[in-house]
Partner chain sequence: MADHTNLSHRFFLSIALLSTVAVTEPDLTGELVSLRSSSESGVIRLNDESVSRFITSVSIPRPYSLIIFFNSINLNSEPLQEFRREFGFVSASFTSNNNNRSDVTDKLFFCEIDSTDSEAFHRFGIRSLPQICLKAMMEEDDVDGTAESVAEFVESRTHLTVGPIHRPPLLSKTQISVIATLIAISAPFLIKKVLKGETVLHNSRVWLYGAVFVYFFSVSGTMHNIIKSVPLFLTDREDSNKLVFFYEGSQYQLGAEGFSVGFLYNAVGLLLAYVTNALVRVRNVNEQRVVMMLVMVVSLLAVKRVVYLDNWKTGYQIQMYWPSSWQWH
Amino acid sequence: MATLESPPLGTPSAMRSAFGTVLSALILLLIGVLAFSIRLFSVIKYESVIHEFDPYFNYRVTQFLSKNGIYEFWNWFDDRTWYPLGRVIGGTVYPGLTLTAGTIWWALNAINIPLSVETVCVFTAPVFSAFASWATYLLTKEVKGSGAGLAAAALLAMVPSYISRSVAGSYDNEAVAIFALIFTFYLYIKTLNTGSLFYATLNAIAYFYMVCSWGGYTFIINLIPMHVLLCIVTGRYSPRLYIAYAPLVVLGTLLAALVPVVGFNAVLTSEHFASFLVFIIIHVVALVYYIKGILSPKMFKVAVTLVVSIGLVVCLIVVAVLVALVASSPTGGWSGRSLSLLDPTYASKYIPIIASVSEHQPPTWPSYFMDINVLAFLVPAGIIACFSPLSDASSFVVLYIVMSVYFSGVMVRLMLVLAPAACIMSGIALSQAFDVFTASIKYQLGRSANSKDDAEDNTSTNNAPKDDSSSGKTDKGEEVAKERPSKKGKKKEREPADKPSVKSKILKKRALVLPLEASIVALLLLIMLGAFYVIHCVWAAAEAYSAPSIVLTSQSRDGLHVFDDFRESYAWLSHNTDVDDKVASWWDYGYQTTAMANRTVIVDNNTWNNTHIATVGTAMSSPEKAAWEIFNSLDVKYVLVVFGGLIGYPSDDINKFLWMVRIGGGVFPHIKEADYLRDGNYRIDSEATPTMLNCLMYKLSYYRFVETDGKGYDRVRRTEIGKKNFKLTHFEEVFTSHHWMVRIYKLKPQKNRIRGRAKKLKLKTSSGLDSKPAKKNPWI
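Since we only have the sequence so far, can you give its structure as a single chain, in the form predicted alone?
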């Protein structure tokens, strides 16, 4: 590639270039500050606290890492989760987030900045959002220049879809994974543009960090092979493409296999097979190009036939091996989440535990306008701009946006993957549009200024006095002008033949020139569009995505109401139960119970054992006595349920109950969903089925609920409950939070069976004159 010579120091062009570099650096710094500060609404409005459910597990693991060190972390067997099975943490967790936060905490304490582990965890996501914005700038700059990069970075700093997973307190894997995703793509494009092995090695290391951080790394190892195959098919193969891809597959796969949670899955699962097939294909193509350069045309045809034949045989052998591996797996070598992406109906049919997660549901159309807003209108313009001209880098981002749009349409969680692609495309569209509009204004203003100068010159020459000396001078000037063409005739003949191309470029630029009024109006409309985007992003960051799920708020005429029932309940468990007590709840609350109450749970949010979760779902769906027996067999002492009927909290266990029935019925066939439905409708009023009214979840949620208002009106379901006055025989209420959101029950101890048998013998020996039948002992 030809390198452009830098302008000499002190020249106007050099000063302009230096000023542009400094200005770009300043803008990038401000974008980083913006990305960090817009995510602090949760801390300013509420407090510095961990959000959601999964982040509490990550926080607990980070605490263990900072206290015990890296070696103890890899070998940690956690007996507080999935009782009685337990969990090997080091081998079942993606360690990137934990190691990153632990390293930051260690570095800050090493330089005498004594921050707590919780504070580091709270602010990790906002810090990495700034890094992600800068990585977006680098990636977009490689595709369409620094102007498009700055626009894309500013858009990503504020996009609501990314804010939803990176606010202060959102300590989840995506906090660092999105930065790793964008940075890996940047290094791939950088290697593709430069052909540097140095950047190829960095690309493999960035991919390794992505593998450590998030299971979504499979998106990278499938998207890049697709782009390489696209380049080969369209005749755009080059040595730079080989350097960009081959080291990534070899070194990246070796490094990925070092991550314990991945291990040999890096070479044995179907998610990785596409990269190996393309790896073989690119070597065959590279060999063909190499042979073409050293052989004559006749020998080349023979050699190509031989190479292609051998390549096809190797590909067939590899395909046969892969087919054998796939055939040996009941799911074809794919994980359940991957199959649910390829077939959106797969999870609802076969794996209800995946379908039960709200973030695994398909998004609605309004969610696109909520999460990316006006970017949805700018993306098509960015795609068009990438085709003028089409390069390897621009074809990659086009493929990126196409694939991310598909996956975001399957799973709402993957709107997070769409956000960087949408920002890149929108940044390219805005940059191109601003270039056209500003160039049009500049051209039109310069044209009007030149026309004014010409008019002034014409008027001055017409008004000037005509004397002999001036006429003589003009005659001499005309003679000199006539002589000049004859003197330069030979030079004109020697001029290169690229003059028409320059003229064509000028004509092309003039063809893109818009009228002055239209350009000004278009610029104002773009500025207004940007203003609406900023307003929407600030509102989303302040109102929609900053409220922590563990502390709820409600605005009414009386002012702001805070519902702190979750922390109140976990504090009660921590202070009023024994350390070794086991707590049963639905899996949503397992991480929080372990982290905040420090109590052993039966299931949690890891959802790795479907049978164990189905056992808890079956207990919640069973009558009281059968549920007691299931929980007692698991050594459970307390049962926690979340109920929102009093205050109108919709994400309670009654609304999740049908998923408990479906998951339990998938393992234990005696649990049937139809038994809990009346004419296909899920009801909790007087029309509810007897199975529904007598199940444990119904009783634990609505026990004494009628005492609140005398009617038992459920504000979430907007109806009166069907069964109001009932008593519990096998469970006793030990705690109900202030707003009835969390209710904790204790299993009653089993009565002495000898006493029951003595009663039986006494009843048998007694006379049968009593007409009333003896009441059956519920404990036998």
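Superpose the two forms; the largest set of C-alphas matching within 1.5 Å is the rigid core. Residue numbers count along the first chain shown, from 1. In this text, all values refer to a predicted model and were calculated from it rather than measured experimentally. First, how it differs from the form predicted together with its partner chain.
- With the core held fixed, the Cα of Q63 is displaced between these two forms by less than 2 Å.
- For N109, a C-alpha deviation below 2 angstroms is recorded between these two forms after rigid-core alignment.
- Relative to the superposed core, V314 shifts its CA atom by 2 Å or more between these two forms.
For comparison with the form predicted alone, provide the form predicted together with its partner chain.
Excluded here are partners and other molecules; the one chain stands alone.
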């Protein structure tokens, strides 16, 4: 990879440089194609369909945006979800993704390419993956030259961790956010290297885009201040650093506050405080440097004491204010997720809802091998390469990898943030290794060809071919170091500075070679390592990360089986129920129901109201009659359950049932988890507790199940069910999908006949429906 790159400096031939540029552009184009096409497995193996849960919500928002325009979108109050509460969508979503896809759709339509909104949404993530790899090229090029840049871009194009979040159809925030993240970092480094206000402004805009796209923007607004602080502490302060940082904080914070979901959080929550603190520090330091410039050394010593003491006082005051602010806010100013990063045991102790989510778990070592694969081996070499020599830019990427690898160790989800850093580091390592090995081979081959010549001739003749392939790490380091002076002086300074460096290179080069055959073997091994990476990535993209989870397949002896039950039942809902009917299900299926069936749901995947979720959980864990009363009080007409017992689909509602009981019991204490447990286990076989066998979830899942095979054998739990023949009194089955994966029940209407107790009951419930003040909470 690195060998294909052309020399930035030192060659007299302009043709060669032009050829290198064209070749680089071609390689980048191919990398883009690779990044796009490796994510199409999901479309080829399944179909062009939106995946999973959250993407359905984003898709629905995008549909709304493209239909009603941006102003309607900002003010959108969604009454189809969280019935009867509803949800303000415009102010509670990160709009970056939907605005991006909406704009792409609008632009394509404007030039008469009539793609559907769904198609645009499906392919947004792959397109942005290509952008992300180009941004990686730019970033790494700023750090270690274009050879490393190309290598890093190629690695990022297919890193499994990123693929897992950006296959075609995975229409989620991360798809565009990773591009925004890398691009923001690139612009920061670019500003740092050039000292140009133009790039600083672009940087703030890129940061704004990141804030629009993903909550992970707090990583940027903490990492960059940290780097600035690091530079100051290690004595690397420069005006370029000031230009790179100060505009970002001012403009970036102003822009971030424009995003409704962030708003005043941009100045009020402590995730942002670090940036303000460093903002003050950098001003103090800038002042010190300024005074140092205008005073004589003696006067400066006097001034230093003055300024430092004033600065200290200011800092102390600010720290005191910050501490007071942090202490006075309810969660100590830190949102739960950020806290769990700093104190890894925090979440497991205090916030079960965070600890319970699988992607918030700490990863084990195989996770790293799965998600960044051989990059895990190369990163240490990249870190060391960044230290020889250490520049502002390379110290930033080192800080980036250190921070991201630490955070990924706390939460497996943040592996996604680690992936670009690992690619950059590995790109640098690979490029350096290729440089050294190919340079050695060329040198040794050249030497054997000219073995009769003088030693002095040798070095000079061999220097030229070596230059274009390697130019070595020292060379690039010098180049980066040279780029630091501001833009004006840069070009002029470059020319004269090159000559001595070339000379010193000639002297150094003789020593910096390795034996020929060892280099060849090492090169082959590295290529093998790269090949293994490619195979792993293709495998991960094709097998592990492409399942849309809305359509399931299974490979068996008699061929491929496709389970399309979800869409079948959502379609049934949309065709056979009234448009204003309310459908109750566990929250996992909320987004899909609103997006695909266009029916109102009680709870959905945006789990903002725990009580409401607990109500549904309580209904599912209650006996039929009590459940009917709860659902009826919520105007529910249909209840949807997902059942995998017939075909062995493990993530069905019975397996999620313990969470329904726990969350329900957390709010409504009459639901006790112990009632559902036999010897500490959830069981549905003949050993199950009576409460379990009589709860709504059991009944709706296993109603008529015995008719399928005569025994009622559940393939997920691998047992025969406990209660086989029973009738439903308050619900009636209206739809069961082909493989019984989705079952829909309708609430039976209240009986007309009025008899003793029934009359009382009816009066109670109907009064609950008609007169609101007298409404009695029926499930307490």
